[in-house]
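Quick heads-up: it's one chain on its own, the form predicted on its own, in C-alpha cells.
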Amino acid sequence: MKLDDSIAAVVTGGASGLGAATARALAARGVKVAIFDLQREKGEAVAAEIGGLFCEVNVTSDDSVDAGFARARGAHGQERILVNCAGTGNAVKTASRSKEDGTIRHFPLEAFNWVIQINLVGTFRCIAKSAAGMLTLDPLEEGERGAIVNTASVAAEDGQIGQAAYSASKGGVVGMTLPIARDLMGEGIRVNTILPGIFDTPLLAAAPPNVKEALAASVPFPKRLGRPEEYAKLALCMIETGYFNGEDVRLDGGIRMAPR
C-alpha cells in the first residue's frame, strides 16, 4: 500500500508509547490519522502535533468504538489502515499463599476478565468494525482494500510469573491473526501482528533507573530497551509490503523471557 494523503488510518492507543510513535510515522508519510484513546490530554496533544484527530474511545464498548469510527470517517473518510495498540496488563499469580499469614488467594476473575476484554476482545472489536468499513472501499492496486496491524507481546509465547491474564490475552491476539487474515483474504484486507519485547514506553516510565538498566542488560542484542519508533517502522513495513500477510513477528532483540 502506498502511503500518502489519500489514505486514512486509525490508531488505537495512539496517545502514547507504541501507538503515538506509529501515529507520528503514518502522519509523516501524509496519512490522515485518527487516534483512539482514553487519555484525552495526551491524545489531543499528539493529534495537534501531527495534524490528526483525537477520538475519546473505550475499546471495551461497542457504542464508544462505533462513535469513534463515525467521527474519524466523517473527518477523514473510511480508513484503509487500522493499527491496534490499545492495551493493559496486571501481575497476579493464579493461586498464592501470603508470606505474612499464610492466607491463600487466587487470581480475581474480574481482574483476569478486565485484561481479556481490553487486549483481546477490544482488539477484535476494532478489527471487525474497521474491516466491515473497509469492505465498502474500492480496491487499490492488486485488489487491496486495507491493512491491519495488531499488537501482541513476547508474553504470548514466554509469559512470566503473574502474567496468566496478559499472556492469555496476547496469545489470543496471535492465535486469531491467521484466521482473520483468511476471513478477509477474499476482500483484499491483510492482517499482521507484532510481538514487542521490552520497550521504553510509559508503562516503564515509573521504573527506577537500576530496574531499566537490568531489563536492558537482559536483552541479547542490542542491550537496550526497544524504541517505540522501531515498532512504528515494522508496522509501516507490514502496511506497505503487499506480500506481508497473516504473520506474527517478534520485535525483541532476541530476548526469551525468564520465569521472573
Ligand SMILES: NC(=O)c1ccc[n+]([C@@H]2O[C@H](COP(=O)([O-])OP(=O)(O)OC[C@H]3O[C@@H](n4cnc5c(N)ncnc54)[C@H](O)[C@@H]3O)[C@@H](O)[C@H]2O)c1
The other form holds:
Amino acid sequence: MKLDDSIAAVVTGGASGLGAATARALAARGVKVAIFDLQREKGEAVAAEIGGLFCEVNVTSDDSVDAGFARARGAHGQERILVNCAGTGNAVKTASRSKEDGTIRHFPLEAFNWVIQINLVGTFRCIAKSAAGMLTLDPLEEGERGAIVNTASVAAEDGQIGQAAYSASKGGVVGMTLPIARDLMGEGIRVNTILPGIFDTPLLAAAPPNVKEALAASVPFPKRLGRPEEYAKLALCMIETGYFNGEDVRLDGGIRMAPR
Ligand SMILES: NC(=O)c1ccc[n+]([C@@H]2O[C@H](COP(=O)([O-])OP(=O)(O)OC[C@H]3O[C@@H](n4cnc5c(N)ncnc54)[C@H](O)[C@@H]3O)[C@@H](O)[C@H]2O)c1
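Other form of same protein, the form predicted together with this ligand, not the form predicted on its own:
Let's see the whole complex now, leading with the same chain.
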C-alpha cells in the first residue's frame, strides 16, 4: 500500500510508546491518523503534534470502539490501516506460597480476565469492526483494501514467571493472525503481527535504571532496548509491502527470555 494523504489510519494505544511512534511515522508520510486511547492528555498532545485526531476509546467496550470508529471515519473517511498497540499486563504467579506466613493463593481470575479482555479480545474487537468498514472501500492496486498490524510480544513464545495472563493474551494474538488473514484474503485485507522484545517505552518507565541496564545487557545484539521508531519501521514495512501477509514476526535483537 502506498502511504499518502489519501489514506486514513487508526492506531490504538497511540497516545504512548509503540503506538505513538507508529502514529508519528504514518503521519510523517501524509497519512491521516486517528488515535484510540484511554489517556486523553497524552493522546491529544500526540494528535496535535501530528495533525491527527484523538478519540478517547476503551478497546474493551463495544460502544466506545463503535463511537471511536464513527468519529474517526467522520473526520478522515474509512480507514485503510489499523495498527493495534493498546495493551497492558500484570505479573502474578498461577499459585504461590507466601514467604512470610506460608499463605497459599492463586492468580485471581478477574486479574487474568482483565488482561485477556484488553490485549486479546480488545484487539479482535478493533480488527473485526475495522475490517467490516474496510469491506466498503474500493480496492486499490492488486485488489488491496486494507492492512492491519497487531502487537503481540515475545512473551507469546517465551513467557516469564508471572506472565500466564499476558502470555496467553499475546499467544492468542499470534494464533489468530493467520486465520484472520485467511478470513479476509478474499477481500484484499492483509493482517500481520509484531512480537516486540524489550522496548524503551513508558511501560518500562517505572523500572529503576539498573533494571533497564540489566535488561539491555541481556539482549544478544544490539545490547540495548528496542526503540519505538524501530517498531514503527517494521509496522510501516508490513503495511507497505503487499506480499507481507499472515505473518508473526519477532523484533527483539535476538533475545529469548529466561524464566525470570
Ligand atoms: N514495551 C515493550 O517492551 C513491549 C514488549 C512487548 C510487547 N509490547 C506491547 O506493545 C503494546 C504497546 O506497549 P507500549 O510499550 O507502547 O506501552 P504503553 O503503555 O506506552 O502504551 C500502551 C497504550 O495502550 C493504552 N491502553 C491500555 N489499555 C487500553 C484500553 N483498554 N483501551 C484503549 N487504550 C488502552 C494505554 O493508555 C497506553 O497509551 C502493548 O500491547 C504491549 O503489550 C510492549
